[in-house]
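Next up is one chain by itself, shown in structure tokens, the form predicted on its own.
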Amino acid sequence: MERELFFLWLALVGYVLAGTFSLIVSLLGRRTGMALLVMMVVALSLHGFSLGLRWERLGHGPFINQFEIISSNLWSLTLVYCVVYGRIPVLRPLAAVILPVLFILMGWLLVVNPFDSEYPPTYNTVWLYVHIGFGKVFMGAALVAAALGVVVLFRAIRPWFTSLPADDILDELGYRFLAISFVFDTLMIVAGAIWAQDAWGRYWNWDILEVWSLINWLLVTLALHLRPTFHISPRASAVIGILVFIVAFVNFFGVPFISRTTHQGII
């Protein structure tokens, strides 16, 4: 475990350096360029190596206890943003919004016990990996959509993020990322139902996590329908996009650890 934690600490230091660099550059009104991407990729690689060591040692993926869930989602969210950062240069200033969110996960990770956990027999199915993979892409897309919403709301108060496009363009980009999150949220629920049938002999049981997942899916669906149907303003769209991410965050990192159902996480 010491090697895993050593590389994890190196990764966290790398994330902090990348985030600090991003904030300083943003405050100075300059562009981060590819330097930030290199810093994030290095930290991401160290983190991935740490997760790989843990996976090899325990024989299961990093998604059983709270430490593993926070750590693996921190890695996947960073990966999604690295892809966005590299593929959509116009959105690079979003690092000043997204990286502080990742800082919250890092701080939380530091106070969680990294103990080993057993792999429940019901988890031993490929559909669990498919279910979790779709969920991580959904969460990453929702994070980017929420960050775009934060920028729109901030600019209504002060002239920040002036290097980003106009609000209507950011609104359109946020809508597209919400559409991506909707697709992967739907796939996550479908894959989760198939996994539940294999693991527990039922597709749906209305337990607390399933209900929250349904609420999240309905909220994303509502967000996608409101904009073209009622032509709501970019600010209203921004609020909804942020709300989608908040509900998803609670669903991913809160509900599993208060639930007393089959979806219960191991704290």
Given for the second form:
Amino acid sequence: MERELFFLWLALVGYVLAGTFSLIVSLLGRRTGMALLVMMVVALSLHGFSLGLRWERLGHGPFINQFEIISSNLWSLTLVYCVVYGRIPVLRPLAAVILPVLFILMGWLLVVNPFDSEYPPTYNTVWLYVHIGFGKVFMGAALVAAALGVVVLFRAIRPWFTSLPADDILDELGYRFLAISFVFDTLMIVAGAIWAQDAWGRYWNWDILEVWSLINWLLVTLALHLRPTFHISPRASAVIGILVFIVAFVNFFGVPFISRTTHQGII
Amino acid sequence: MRLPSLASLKWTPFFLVLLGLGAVGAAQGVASPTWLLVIPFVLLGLNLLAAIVMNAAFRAKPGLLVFHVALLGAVLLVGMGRLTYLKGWVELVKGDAFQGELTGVEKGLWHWGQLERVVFVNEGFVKEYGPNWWARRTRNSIRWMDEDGSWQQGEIGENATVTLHGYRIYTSSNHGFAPVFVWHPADQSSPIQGAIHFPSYPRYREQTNTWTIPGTDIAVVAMLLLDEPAINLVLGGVFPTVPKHQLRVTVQGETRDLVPGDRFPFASGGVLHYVELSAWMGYRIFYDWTRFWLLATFLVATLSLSWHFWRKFSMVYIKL
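Could you drop in the structure for the form predicted in complex with its partner chain? We only have the form predicted on its own so far.
Expanding to the full complex; the earlier chain stays at the top.
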């Protein structure tokens, strides 16, 4: 376990260095450029190596206990952000919003016991991996949509993030990321239902995690309906986008650990 | 103020909020869960149907249209599923056959299945446990009669089920010890074999239960006395492992400790023969013909929505 924790520590140091670099460069009014992406990819690779070592040692993926769930989601959210950073250069200043969220996860990861998890036999199905994979894309897209919303709300208070496009364009981009998150949220729920049917003999049981995931899905649906129907302002859209991410965050990192049903600790 | 027509998309967010509240209410058990969900689903369904009929712009977007129609179909399928489903459970001792009789059942009003045609035999199982009695793999050998009436053999366990006449058979996490008896009546009529199902092990430590001998009013109260836990708490192990034990049996005020092979003659006549300590497995049986169609409907819905978004977003280029 020492080896995987060593590489995890290296990765965390890399993330922190990248985040600090991004904040300093942003404060100086300069662009972060490819240097930040390189730093993030190096840290991501170290983190991925650490997760791989754990996977190989325990014989199952990093998504059973709280340590593994936070760690693997930190990795996947960083990956999504790196893709956005590389593909949409104009959105690079979003680092100032997204990295603090990732820092929260890193801080949380440091105080969680990295004990070895036991793999329940009901989790031994490919549908679990499909369910988790879709869930990570959903969460990543929701994070970017929420970050765009945060920028819109910040700009209502102070003239920050001036290098980013105008509010209406950020609003449209946020809508598109929410649309992506909606598709993957739907796929996540469907894959989860198939897994639940195989594992426990029911595809839906109204357990606390399922109810929260339905509420999350309805909230994204609501966000997608409100914008074209009521022509709500970018600020109102921003609030709903942030709300979607907060509910998703609670659903991913909170509900599984208070659930007393068989469906817990697994995203 | 005029209310918008039922076809107006302005209703949709309100009905979605209503559905969210209904879901929370159903989960909290504040009222009849069925009605809390049926009402918003019906309202959303009517809103959608009216929008499809009245709103030409909606019909002009095939991806969006297919997505919504698929959602409507999914809601109808869920409704049909709830009317026709069956969820049951049964416990079978090794060697016992299931022939359509469940210990407990929940089912829809219109369940028209053929459970009586489902026949399978529990041929024995092994449940692996890790340290701290952490449940691991279940391997249950069963034999079943297929549609042609011939016997088939296979193994079921977590994520591995067998489907007979539309009914899916699952092992459950419930299993326990089952002392097997043969009752020899005083009148020399045919012996009767039976078993006491003790509470699920190792979930419950206290292993006691009562069995009324069939055809009599004689109650047999049995308690399993284990010299040590059947599964090592530190190392784990497998269940069922028959441990060193005694069976404390009380009948008509008289108590005896029995080991396999012992006979217990009753003062009122008849002899109870303790044959062996076997084990029972709890099975769940599930029927819902809509399952496959629901999956297909959701896949159509997701694909059509993805196509819709792809077309929509690729048509409007954002200059960044």
